[in-house]
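There is one chain below, alone, in structure tokens, taken in the form predicted together with the partner chain.
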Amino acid sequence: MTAGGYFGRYLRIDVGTGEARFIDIPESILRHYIGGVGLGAWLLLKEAPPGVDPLAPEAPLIFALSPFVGTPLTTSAKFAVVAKSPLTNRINDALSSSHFAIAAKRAGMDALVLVGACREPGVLIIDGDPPAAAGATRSNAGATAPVARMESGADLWGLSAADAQERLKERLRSTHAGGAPFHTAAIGPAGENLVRFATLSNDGRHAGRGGLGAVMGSKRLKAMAVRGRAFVPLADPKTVHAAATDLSARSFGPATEKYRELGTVANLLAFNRLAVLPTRNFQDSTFEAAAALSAEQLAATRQRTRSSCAACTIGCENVYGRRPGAEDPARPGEPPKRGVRLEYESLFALGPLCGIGDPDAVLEAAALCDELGIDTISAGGTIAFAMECAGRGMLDPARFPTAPGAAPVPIEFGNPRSLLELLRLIARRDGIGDLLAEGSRRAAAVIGGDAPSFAPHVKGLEIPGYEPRALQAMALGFAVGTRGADHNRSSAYEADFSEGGNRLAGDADTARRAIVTEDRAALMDSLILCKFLRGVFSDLFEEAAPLLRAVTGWDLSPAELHDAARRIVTARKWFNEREGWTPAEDTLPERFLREPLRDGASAGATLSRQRLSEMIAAYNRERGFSPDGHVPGAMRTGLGLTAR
């Protein structure tokens, strides 16, 4: 009998042929990798052919659920989308939250793996609540698989992800009347055009980083819909419900107050004060217009509504109204259909990083990214990089015309028109947008000269809004991150914003502190619980063990969860090794290793190559890797990690 919280199988669908089948997942694997990014990493190792092109039909696109999805535990309606990234050629996973997670779980699976490619734009319908089982395939576990059917997506192609989902739901309401409602995911125009940092959207949320939308676009899959009625078995429902009540109550407390009251955008002004706010492509660490963009100012001057993900009691979403007279990004001349959900990362990347201090311009750019289906961090990073290149005279218009046949677009810091036009060009892969759609690393290689030294990425993934020279635990987290410059799988900034270390002078202890945050993230992202809950736990591992025990029935200890977290981190690393990772990738762009910061409370901060190397060496030692960061064979064997 499968443990509580799981169905013990994943659904594998070839979207080219429509073939769908359940494949069992051994219980030992579920116990070792839990779900979310952990289970996703295991599935990627299993399903991805070594060396596969991320945009090839055989490259898998994985939706990994978790044992908590469908339980009453707050913030648990989440899933991880996992694939080999077209931006980094390394492992990529992005979490998202919506009823899509619950609907997929209720279709009777722990994960969904898509392979193949449609000949024409298509839509995948996974119906776990069909009126009759006629036509349903049988799984090798003997249970009825949901009906999986490919339909044409031609009428949706070219639409924004949000519009495509609306139209698909309308269609399904007429063709599948009755039964459970469908929930959907889709890509926008950027995904269709294989922009390497295109997003995958669901119910207004996005699996944002690493180009998962391009992976879906490479399969010519515009959208998918899923529904089901299966119930998640729980080992100890009474204890789970009591824990859910307790966790919900704690989620209203002071640990989440910042997220509730102001949202993540509250970071901006504080980061500016501490001079850790990346500005003008990391040339500065404070921004003169920070106050105008701040949460405090936006809250006082804008129409604002708060919202929550599905099954979440925190409610961190802050949706801002647009200025009077604003137009809908997808429908020029019409008023906006939706408000703009703004997070710190979008605000920093489309604001200070590009030198933009006009809040209306930033809101417009964020709305445009949502419409086009573009990761705001990579978009802002790549455009800021282009702005610096232009300022240095490195973008010869004869070689890099902004938009062939149209008037040149100015490319300069602080110019909202530059930002908005470049976003559109990127999504269309038009003119210079075709180059920038490749991300800053590839663009820098084409531009040449000194450009690679200030292209703001690690392993190809653009750097989020934490200045590494002044947050040196985070610098280490970025450098060794398996996904690239990543503030989610490594939240080492927590170490920087704590006593006991020196954020301006990392050392061996910094590595230990960074590993603590990495392991904690691995567990939360596999269970899956929102990381904004982390402050409510005194000791995550101590509290998560009885929680997972009540769901699954396993006799789990906190130590076993520590082992699982380390295993998950190592599996992700091993995937990268298998795909050609070398130690030289674990670094930061040259700019960060040779240019000191020059302003504010971090003025003079430097991160030397030697200091970074020493931190990386300490990290590898603590992790049990070889001195240059390889996963030793004995460790792989012990963890059951094979070549494939």
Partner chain sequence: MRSDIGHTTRPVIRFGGIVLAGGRSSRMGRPKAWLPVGDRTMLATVAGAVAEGLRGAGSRLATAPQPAGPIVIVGAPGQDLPPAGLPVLRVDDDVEGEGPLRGLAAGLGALTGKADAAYVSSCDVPLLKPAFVARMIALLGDADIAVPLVDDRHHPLAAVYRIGVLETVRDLLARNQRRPFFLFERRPTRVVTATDLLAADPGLDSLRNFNTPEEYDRLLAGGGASSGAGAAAAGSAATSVVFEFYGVARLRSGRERIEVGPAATTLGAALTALERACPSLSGTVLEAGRLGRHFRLSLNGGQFVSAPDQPLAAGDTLVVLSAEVGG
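Target state, the form predicted on its own; input state, the form predicted together with the partner chain:
Chain alone follows, minus partners and molecules.
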């Protein structure tokens, strides 16, 4: 019998043929990898042919749920999207929150794996409502399988993800009257055009990093809709509900106050004060117009509403109104249909990183990224890189003509027109946008000269809003991160800002601290719980064990969860090694290893190649990897990580 919290199976669908079948997941795998990014990594190792092109039909696109989805635990309505990234050619996983996660779980699955490609733009409908599924084939788990079918998506192609979802829901309301509501996910124009950092969107939230929208676009799959009525089994419902009440109460405490009041945009002024705010493509670490972009100023000058993700009590989401007279980015001449959801990473990437201090321009750019389906971090990083290249005389936009008669786009720091026009060109792959749609690493290789030394990426993934020279645990996290420059899967900035840490002088102890935060992130991203809850746990492993025990019925110990976290980190590492990873990839761009910071409270901060190498060696040693970072064969065998 399957443990509580799980259905013990995943649904595998070939969107080209329409073939759908359930495949059992052994309970030992669920116990070892839990769910979310952990289960997704195991499925990627199982389903992806070694060396597969991320945009090939046989490349899997995986939606992995967790044992907590569908329970009353706060922030649990999340799912992980996992694939081989077209931007990095390494593992990529992104988390998103919405009712889509709950609907997929209630369709009776622990994960969804999509392979194949539609001949024409298509839509996938997964109907797990029991009346609609009556008479369908039964799975080997003995339960009625949801009906999965393909429909035409031609009428949705070219729309924004939000508009495509609205139109699809209208269609389903007319053809599937009654029953549970459908919840949807879709890509925007950037995903259709295979922009390597295109997003996948659901109800205004995004699985943003690494080009998952391009993977979906390569399958010519515009959108998905899912519904179900199955109840998630709980081993001990009374204990689960008591724990949910307690966790909700703690989520209103001081650990989440910052996120509740102003959201993550509140980080901007603090980072500017500490001189860790990347500015003008990481040439500076403070921004003279930071105050105009601050959360405090935006709250005082903009209409603002707060919102929450599905099943969340924190309510960190801040939605800002647009300036009077603003146009909808997808409908020139029309007023905006939606407010702008703004997070710190979008604010940093579209503002200081590009030298833009006009809050209206930054809000317009964030809205445009949402409409087009573009990752704001990679978009801002790639555009800021192009701005520096143009300023150095290395990039002439006239070399990349757009439509006949169109004037070349100016490419320069601080110019809002540059930012907005380049975003549109990227989504269309038009003119210079075709080059920038490849990301900063590939663009730098084409531009040549010294460009690769200041292209702001690790393993092809653009660097988020943390200055590595002044946050050296974060620098290590970027360098060894399996999906590239990533703050969410390592959370190493916690070590930089913790008591006893020295953010300006990394050492072996820095590596140990970074591993602690990486293990904790692996567990939270597999359970899945929102990272904003991390401060409410005094010891995540000690407190998560009884939570998971109440849901599943397993006799779990904190030590077993520690082992699971380490196994998940190693699984992701092994996938990369299987796909051609080399130790040379675990590094930072030359700029960070030879140029000291020149401004603010962190002026003079340096990160030498030797110091970074020593931290990486200490990290590998603590992880049990070889000195240069390979996963030993005995470790792979012991963890059950084998090639396909």
